[in-house]
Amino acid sequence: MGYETDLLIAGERVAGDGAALEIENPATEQIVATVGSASSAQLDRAVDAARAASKEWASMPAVDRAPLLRGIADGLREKTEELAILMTTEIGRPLTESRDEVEWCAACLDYYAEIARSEIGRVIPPIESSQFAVVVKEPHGVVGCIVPWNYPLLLLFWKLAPALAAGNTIVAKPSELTPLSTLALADVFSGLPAGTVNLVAGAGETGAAIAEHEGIDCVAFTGSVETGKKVGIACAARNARVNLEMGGKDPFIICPDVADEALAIAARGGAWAAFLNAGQVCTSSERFYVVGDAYEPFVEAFVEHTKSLVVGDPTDPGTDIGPMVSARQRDKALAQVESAVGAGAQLLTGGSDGGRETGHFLEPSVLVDVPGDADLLNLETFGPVAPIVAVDSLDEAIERANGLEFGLGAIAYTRDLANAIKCLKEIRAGSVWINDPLTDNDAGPFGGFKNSGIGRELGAEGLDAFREAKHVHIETEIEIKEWWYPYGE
C-alpha cells in the first residue's frame, strides 16, 4: 500500500521541509517510508493556521460543532482497515488490536461531540438582589497535541476530540517512530474550517518547539516523565496551559479471597493486562503482588495461559503478540529482566526472542523471587514482562503499590466487597479496576497522580482540561455603591 508522507498545513497538505525521518516496520526491520519533518517556518505556519481558524471555530455553535465531529468518526470507520494496517506496520501489534483502537477514536469523538453541547457554564447567585452573575467556559485558543508511538491516534483523538468540542484549533505531532497514520487523517478533516487541524511530523525538537511557542495556547503531552517534565518546564515559562500523562509502573492485586475458578480468570485477566500491545501500554500491568494462598496457584495458571499465547506476524490473525516498536525499547525491557536474574530472580517463561532471526520480538516473560530493589520492581519497563511477587497481607500489597512515583492506573481482583473498598480507597492511582483490567470508559476521566500526570483526558474533566473558566458579573442597576470613596462621608 502507498503511504502519505505529506503534511497538513493550513488545509493544504505538505512536503515537510525538515530532517527526514525513516519509518521502521518492527516485525521485518524494513524501512518503509521516509516522511520529511516540519522545519521551524513550517511550524510557525501551522500555528499561525490555528490562530487564524481559531475565531470562526471557537465562535462556532457547540450544535453545529457536532455533525462536523461526527462526521470525522464517521471517516474514520470508512478508513478502519486502511488505518489498522498502517498502525500495524509502525507498531507491530496485532491487527485486531488496531481495528479495536480506531473504533475507539471514532467513539471518543461521538462523546464529545454530545456532551459539548450539554453546558458551557453555570449560573451562579448574586450578591445583590440587582445583579445576575454567570461562569462562562471558553476555549484556550490553539492546542498542541505531542502524542507517543504506542497508541498513535487513540492518544491523539483524547486530546483532539474534547479539544475540538471546547472551541479550540489543534496543532498535532505524532511520534517520530508512528507519523504514517496520523499523517493519513488529512482526509476525514477536510469538513472542518481550513487550519482547525494541523498535523505536522518531526522528532523530539519538534516537540519542544510546539511547547515553547508563544502562538500556542496549551499543550496536551503524553509520554515518558523526563520529557514530560520538560513540557511543563516549558509551558511553565511561557504560563501556557498543560496536560501531562507521563506513564506508570502500575500494578495487579490478587486478594486473598480470589481462587479457584475465579484465580484462573484473573491470570488469564492478569496476562492480558500485561502483555497487550506487547506491554506497551501506559496502564500495563508491570508489577504483581499476589496475597497468601493464591500465590502458587495464581503463578501456575499464569505461567501455562501466557505459554499458550501466539507471538509472530502480527498481520497473522492467530498471532496474540507481535514485536516490541523498536529494538531501543526491547533492549530496554530485555535490559530489566537480565538484571533481576543475575540479581537472583527465576524466569519461569519467555525472556528471548524465540529464535527469530528479524523483528524486535521479545517473549512475553514472568519471573518470582525478583528482588524488591530491582528495576524491575521500580521503574517502567515497557516490554511483555510481569514480575509476579508473593505478599502476606492486602495492606502490604497497597503499600507496595503506592510505594513509587508512579500513580496512573491499579487493577485488583476480589470477591469480596471490603476488599474492593479498601483497594480503590486506599490506591493512589488515577484509575482503579476492580475485575476487569484496563477497560477504558469515555465518561471517565483519565490520568495519574504523582509523577504519572497533571490533568485529565475524557470525560466531563477532559473537556474542561481545554477550556478557562470566566466569572461574567452584571450589575442591572447604575447607581453609586455605598461601599466606595470617600470613606469618611
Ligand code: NAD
The other form holds:
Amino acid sequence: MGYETDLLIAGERVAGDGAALEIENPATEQIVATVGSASSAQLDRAVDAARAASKEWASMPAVDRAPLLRGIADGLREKTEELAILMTTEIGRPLTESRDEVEWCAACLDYYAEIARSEIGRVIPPIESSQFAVVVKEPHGVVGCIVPWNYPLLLLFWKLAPALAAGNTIVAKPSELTPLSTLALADVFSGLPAGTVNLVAGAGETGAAIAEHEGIDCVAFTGSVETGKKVGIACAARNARVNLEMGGKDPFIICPDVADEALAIAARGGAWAAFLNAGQVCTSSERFYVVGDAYEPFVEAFVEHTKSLVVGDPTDPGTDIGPMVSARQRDKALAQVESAVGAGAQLLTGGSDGGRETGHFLEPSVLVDVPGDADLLNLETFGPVAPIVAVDSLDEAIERANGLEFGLGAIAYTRDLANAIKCLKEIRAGSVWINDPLTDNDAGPFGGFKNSGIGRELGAEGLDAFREAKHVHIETEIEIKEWWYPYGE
Ligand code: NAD
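Instead of the form predicted on its own shown above, give the structure for the form predicted in complex with the named molecule, please.
Okay, now the whole complex, with that chain kicking things off.
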C-alpha cells in the first residue's frame, strides 16, 4: 500500500522539509513509511495560507459552508476502508473500531454543518426603549489543532468541524506516531478554498511552534495533562484562545442494587470500557469500585469474560484487542501492573505480552487487592488494565472517584433512580454515563473537570469554543445622555 506522506499547505501537497518521522506498525514493528515534518518556514506558510483564506471563509454564510462540510463528510465515507486500514496500521487497533471512527468523523461534520446555520448570536433586551442590542458570534480567525494518536481522525474532526462551521480556517498537526491517516485527507478538503485547511506533520517541537505562533488565534489541543499545561502556558503568554482536552483516570462504579444478570452485563460493559482500543481511550475505565456483595460475582464475571477476548492481529476480523501503539506506552502500562503486584496486588489474568515475539502487546489484565497508593489506582495508565476495588458504600465509591486530579468521565451501573441521581450529581466529571459506557453524542459537550481539561468539544459548547462574542448596542436616537458631564448641574 502506498502512503500519502506530503503535507497540505495552501491547497498544495508538499514534502515536509523538517526532521523525518518514522512510522511504525505496532503489530509488526515494521517501519511502514517516513514522513517529513514541517520546517518552521513551512509552518509559517501554512499559517499565512490559513490567514489569507480566512476573510473569504469567515464571510461565507453558514448556509453556503454547510454543503462544503457535508462534502467533506461524503469524502470521508467514500474513503472509509482506506482510512480505517491506515489507522489500524498506525495504531494497531482492530479494523472494526477504525471503521467506526471514520463514520463518527463524518457524523460530526454533518451535525456542525447544520447547527452552525441556526444562529450566530442572539438578540438581548436593550437598556432603553429607543435601543436595539444583539450579541454576534464571530470566528476567531486561524485555529491550530494539535491532536494525539489514540483517535487521530475523530479528535481532529471534533475540532475542525465546529471550527470550520464557525468560519475559522485551520492548521492541523497529527501526532508524530499517526500522521498517515491525517495526511491521507488532503483530497477530502479539495472542495474548500485553498488554504482553508492546512495539514502539517511533526512532533512536540512543531506542536509547541503552533501554540506559540502569533499568526494562530486559537489553539485546540488534545493530549496529556503535562503537554496540555505547556500549551495552555504558551497560549496565555500571548493571550491566544485555547481549548484543552487532557488525560483521565475514569472510575467505573457498581452500585449496591446491581445483581444477577445486570451484574453480568455490567462486567461485560466494564471489560469493553477498560479494553477498547487496548485501553488507550481518554475515557477508558481505569478503576472499578464495586459496592458490597456484588464484588465477588463481579470480579468472577469480569475475569471470565476477559479471558474470552481474542488478542492478536488487528486486521483479523475476529480480533477484539490489538497491540498497544508503541513499546513506550506498553512498557509504561506494564510497569504500573508490575509495581502493583510487587506491592501486594493479585493479578487474576493478563500482565504479559502473551508470549508474542513481535508487536507491542499487553494482554488484557485484571487485578484485585491493589494498594490504595499504587500508581495503578492514581495515575493514568492508558493501557488494557482493570484494577477492581471492593468498597463498603456508594458514598465511599464516589469519594474515591472524586479523589484524584482528573475529572474526564465516569460510569455507574444501577437500576435504582436514587443511586443514579446521586452519581450524576456528586461525581465531578465532564461526562457521566449511567448503564452505557463511553457513548458519545455529537449534541452533548465533551471535556474535563479539574486537570482533565479546560473548555468543551462537541455540542453547542463545542461551536462556541471557536467563536468570539461581540456585544452590539444600537441607540436609534442621537441625543445627550443625562449621565454625561458635567456632573455639577
Ligand atoms: P501528548 O501530550 O504526548 O501529545 C499530544 C499532541 O501534542 C501530539 O500531537 C504531540 O506531538 C503534541 N505535543 C507534544 N509536545 C508538545 C508541546 N510541548 N507543545 C505542543 N504540542 C506538543 O499525548 P499523546 O500521548 O499523543 O496522547 C495520549 C494522551 O491524550 C493521554 O493522556 C490521553 O488521556 C489524552 N487524550 C485526551 C482526550 C480528551 O478528549 N480529553 C482524548 C484523547 C486522548
